[in-house]
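Just the one chain here, laid out as structure tokens, in the form predicted on its own.
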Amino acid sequence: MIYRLVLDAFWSDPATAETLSQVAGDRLLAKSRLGLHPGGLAAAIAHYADLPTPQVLVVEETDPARLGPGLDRLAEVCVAGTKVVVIGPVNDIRLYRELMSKGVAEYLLAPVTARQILDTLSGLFAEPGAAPRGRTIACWGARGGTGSSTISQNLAWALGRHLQEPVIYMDLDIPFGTSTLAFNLDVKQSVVDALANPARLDEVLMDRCMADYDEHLQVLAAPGDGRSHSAIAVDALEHMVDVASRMAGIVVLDMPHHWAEWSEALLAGADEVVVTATADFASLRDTKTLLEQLSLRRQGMAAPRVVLNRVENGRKAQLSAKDFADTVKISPALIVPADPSLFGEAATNAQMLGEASANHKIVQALTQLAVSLSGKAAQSRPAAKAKSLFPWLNRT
């Protein structure tokens, strides 16, 4: 199965359109999106004059004389990195070589079959490194009980709503994780099953181990049975996260407050780190220690974001947000005021905060943090176009 692939196909022959419809309904693309458009190569050129091209573009041209000039014009409107598959009418080795020299990913002779197209698409992403990869966000509590799991669960939900694409939430607190309760899930498999045989772990097995919360959020739950499980191997866990990052736009890691080789490795390698703390001296000390340790491992990467949770005004025994920020030398990305009513209602009803009260200020602030962590705007915007999809076309 190919995950998270965005394809557009522009057909000229109605028979090709029927074949592409079969491709769109195939299980291989069940987790991807294929758009079908009439008009062939010329329509594709016009369509992308003001729009970014997808990851894969399939174009049909029935006149071989128009292929070369048409692809030159297509290159001018293509975003760099788009893979172009051409369907044409001529079985000519010279034409094939010319198209390959222009950077075309594959040339298929019409009439094509659904299996030919599916095999071609599979070949484009056969190597794991060629598949689209999602961002990883590791959430860590400065101390136990800071509310890091609640923050990470709500961030994962908000990210799915914001991006409108798959997000995977991984509960890595194996003995005491709360994901089944928070999301009200009855799971038959968990993160323990996913890690049971790392050599066999792939997208299909991962999908079987996860549970759907809604159309955008999948949960890889912890058993939460209080039992001690076998030690987690760093390689196995990194492989599991790697597989998940090929299946979803964002992978949110809910990390337990347990310092080990594997937890340090995931925190060091994540695209973003969110540290949840409370405004007290113990949290301050542990946050400062963690940030200092991570600074050595995350050089050149995004600085961790600090979330101050359950902040109450007027309590002299607590540190102020300013005192906390001055000490750790990072301004909190989010300050969550204490609100037992909102959090209690969501927990009682097994809802996310945004489901319990969509317009609440805390929910809006969490959404803003999710948008920042995603690195993507909610509305798709035209991406910056390369001068040519095939740079050597411009050489003199």
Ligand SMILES: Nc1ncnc2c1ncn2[C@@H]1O[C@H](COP(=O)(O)OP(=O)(O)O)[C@@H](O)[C@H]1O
Given for the second form:
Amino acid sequence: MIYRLVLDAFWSDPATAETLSQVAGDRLLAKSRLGLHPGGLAAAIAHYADLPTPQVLVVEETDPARLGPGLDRLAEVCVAGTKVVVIGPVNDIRLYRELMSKGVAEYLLAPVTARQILDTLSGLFAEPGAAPRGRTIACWGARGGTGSSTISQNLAWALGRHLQEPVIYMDLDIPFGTSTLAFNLDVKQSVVDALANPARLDEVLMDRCMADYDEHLQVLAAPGDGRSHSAIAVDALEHMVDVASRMAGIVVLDMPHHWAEWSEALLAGADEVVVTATADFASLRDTKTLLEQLSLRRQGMAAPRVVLNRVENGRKAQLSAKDFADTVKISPALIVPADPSLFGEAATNAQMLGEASANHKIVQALTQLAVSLSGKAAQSRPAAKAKSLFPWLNRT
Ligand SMILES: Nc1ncnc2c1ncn2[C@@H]1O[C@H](COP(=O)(O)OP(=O)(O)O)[C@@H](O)[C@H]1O
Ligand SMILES: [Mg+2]
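Please show me the structure of the same protein in the form predicted together with this ligand, now that we have looked at it in the form predicted on its own.
Below, the chain from earlier opens the complete complex, with every other chain and molecule after it.
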């Protein structure tokens, strides 16, 4: 089995660094991304103060007295799901038990061999279902034209940039999806091919159906040929998303404004849901309806995030963000002003907003939302307050 892991290792003994570089060269990890860093446990704590931790984190500490306190500090910055492997200097069963009780996945006594590390990694993901799964983010527009696809494409791009790990964007608006235009891709295969034979769909076939946008972002495009393709089976779609989530840390689903069994199933099962709405009554009603339907099916899961998009400063015909929030009972995670020149320029040049204008306030706000969706911020920060680009909107 070839692992697709994102692993960072912080060594303190140069001999360990040597062993880790042997591990990095092993065939088992040919599809993984390994980062080797000096500085041991202390460097890891500093490194992850504002970066998300990877799937596997290997830390070395040569001073036994620093191990316990250091791991406590590391735990504060660790994303749920990160497996921590500790390399330490003492062979002591009490220490071992203490580390396990702190949630450490494995403790290895220095000096370690490459084989020991590889066996540990196999052990971590040996059980069926233990293979790490990426986070799924389902994006849905309260109406057609609210900007949901644009927001989801830009979130996917920002997530790749921020996490520096593989992100897959899936265009599920099969007849009318705009991903080939937005990303300027010339694709030979699309989501239709991926769904054509669900029993055969695995990581290799999936890889063939996707196109690379950049180093981090892969796109499963929709043909956008206006043809109605036969009804989508829920099982096939769930299998496709599952395969993708084994290939990437994040899978962004761009869903059409279309209500079907499959769309409801994906919205109910996704780790995160982003609803993009405009500030009008129709959008408000549909957001409210969706949130009510989902609240029953998503008990105990992350509350959907609402993005209020295309907000026009001072336009009376629009509802205020407060009216919107009061009715749907969720304050918008993000309020995006209408900005035809920024969005128009990016669309015309087939660029992401961050490529068209890296320092724009809207780009920064979208990046913040992406960071929060990545799971890192949800753990370390209290629920973010509505980030309004228009302070007056919150005053009404
Ligand atoms: N905040 C905004 N300001 C101006 N134009 C926007 C904004 N958000 C999206 N758009 C534009 O709206 C159009 C429709 O967006 P799209 O993402 O395709 O919507 P949806 O997927 O919800 O149907 C696109 O031309 C897009 O560039
Ligand atoms: Mg769309």
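Only the largest set of C-alpha atoms that superpose within 1.5 Å between the two forms is called the rigid core. Remember, it's a predicted structure, so these values are computed and weren't measured experimentally. Residue numbers count along the first chain shown, from 1.
Fitting the two forms on the rigid core leaves the C-alpha of residue 180 displaced by under 2 angstroms between these two forms.
A movement of the C-alpha atom of residue 358 falling short of 2 angstroms is seen between these two forms when the two forms are aligned on their rigid core.
After superposition on the rigid core, the Cα of residue 269 moves by less than 2 Å between these two forms.
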